[in-house]
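The chain that follows stands alone, in the form predicted alone, written as structure tokens.
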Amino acid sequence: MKIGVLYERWHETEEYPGENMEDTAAKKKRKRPKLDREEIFAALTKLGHEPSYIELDGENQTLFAIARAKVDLIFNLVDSYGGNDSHDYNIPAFLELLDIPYTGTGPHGLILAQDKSVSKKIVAFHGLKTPFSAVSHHGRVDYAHDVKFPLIVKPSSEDGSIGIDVGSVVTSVKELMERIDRLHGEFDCPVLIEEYIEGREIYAAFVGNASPEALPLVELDLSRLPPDTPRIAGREVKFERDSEIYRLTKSALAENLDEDAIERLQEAGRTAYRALRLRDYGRIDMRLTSEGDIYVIEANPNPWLSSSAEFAIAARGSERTYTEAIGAIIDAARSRYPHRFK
């Protein structure tokens, strides 16, 4: 097939996030890691497809280029438009208007996953545990008498740990109000005030649609963080390569889980995956407490597909190569267009 790899550059403002690349020695010492789109392009080539890049720049000319693209399928890697993360759902909506097949979650699922306060209500409706929460916006706060300290405070409509750092966990009303004020000033969206759940950070990845396959569970190990540092997956943990916090954490296949816990975690993840209308591939983030309780934290449609990311780790745990994992995503997307692909 001819496959267009659709991406945008807004998150690539630094060649090495968190590092001072003015240091020529650092430039010579480190070889630039491949971007996810480059790895996907190579995988598609190995699978016998004809990939090409389509860069989204936030201008109408790009949209016209997509409409004119002579491809059979779009591999959608876009998670913003014009630098606005909240506009990501417009891209698959545009592709649907053009009747162009594409990979990943559609506009409905992206909207549901993006609005954390709504997604939590949907998850709870389906019988899953999720931390008690309230939403604050423009001085108004939801009724939430069950919320108690410590709390984690984060933007309600952002992803990629945007707005989440070591200061996100608060233990007093003063800290809570200061954090709310800071986030309101930085982001034009409601603030989610959520009960902080202590426990293991578990990621459940899935491939497929009607009967999504659960991949082996992945854990972000936060146990080595300093005692006074909240055990959360904030920006420091995920992206600040030169920070001590980044060096002390890592993701790997989850260990020391009994069969019952694995089954319950995967079933909770599968329920959330379906309820929030994720498609083709996705990841559900959960917390497992010392008492064995499972809390769904959030959904990640179209998660990062770098070979070092959690989805790829889970795929390797299922005895798939990176190329085979990309092939599984393509197969899942094709299955949604039976009239186009036979």
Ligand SMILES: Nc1ncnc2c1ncn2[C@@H]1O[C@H](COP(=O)(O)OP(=O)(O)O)[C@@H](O)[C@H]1O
Contents of the next structure:
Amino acid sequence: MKIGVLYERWHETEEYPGENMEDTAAKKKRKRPKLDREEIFAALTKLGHEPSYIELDGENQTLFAIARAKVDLIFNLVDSYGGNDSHDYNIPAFLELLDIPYTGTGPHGLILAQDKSVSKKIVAFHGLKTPFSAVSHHGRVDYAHDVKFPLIVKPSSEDGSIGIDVGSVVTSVKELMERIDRLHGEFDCPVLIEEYIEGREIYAAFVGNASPEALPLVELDLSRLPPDTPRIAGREVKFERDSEIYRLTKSALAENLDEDAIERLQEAGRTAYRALRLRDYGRIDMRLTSEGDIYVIEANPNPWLSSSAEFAIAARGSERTYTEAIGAIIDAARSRYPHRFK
Ligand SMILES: Nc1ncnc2c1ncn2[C@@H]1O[C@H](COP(=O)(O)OP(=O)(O)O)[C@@H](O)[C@H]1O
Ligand SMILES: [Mg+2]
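Please give the corresponding structure for the form predicted in complex with the named molecule, as opposed to the form predicted alone shown earlier.
After this comes the whole thing, all chains and molecules, with the earlier chain placed first.
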């Protein structure tokens, strides 16, 4: 198949903050990690497809390039447009108008997952636990449970731990007010105030649609963080490669989980995956408390596909190579267009 690997250029500097840095010794020492799109391109070639890149840069001209592209399928890696990640759902919406098949979640699922306050209500309807929360937009309260400290304060519709750092967990009204004020200053979206759930950070990845296959669970081990640092996957943990916090945390296949917990986590993940209309592949972030309670934190449609990221770790745990994992995503996408692909 001719496959267009669609991505937005703007995103690169965010994925690898190092690329943005002054010419420091640290930057020189560090080899540029392969970009996810390069790894996917190589995997598609190995699978016998003919990949090509289609780059968006926030200028409308590049949208026309999609319309003109002669491809059978788009591998959609776009999670923002013009740097604005609330635009992510418009890309698959545009592809639908153009009648071009594409991988991953559609506009509907992207909208649901993007608004954490909405997706929490949906998973709660399906009987899953999600932390009690309140939502504030410039002082107006959208809804409020009777939340109790400690709380975590985060933008209601951002991703990649934008707006989440070591100061996000608050234990007093003063800290809470300051944090809310700060997020309102930085972001245009409402602020989600959630009960902080102490527990293991577990990721459940899925591939497929009608009966999505649960891949082995992945855990981000936060237990080695210094005692005064909240055990959360904030910006430092995810991106600040030179920080101690980054070095002390790592994701790997989850160990020391009994069969019952594994099954409950995968089932909760699958319910959320379906309820939020995720497609082809996705990852549900959860917390498992010492009492065995499972809380859904958020859903990630089209999660990061770098070979070092959690989805690929989970896929390797299912005895797939990285190339096979990419192949499984293509197969899932193809099966949604039965009249197009025989
Ligand atoms: N209610 C919560 N209780 C405990 N930790 C949380 C909670 N909400 C978020 N976190 C921590 O913050 C991280 C990032 O939050 P998340 O909502 O997943 O944001 P993002 O969409 O930016 O990934 C989570 O992976 C988790 O470690
Ligand atoms: Mg997350």
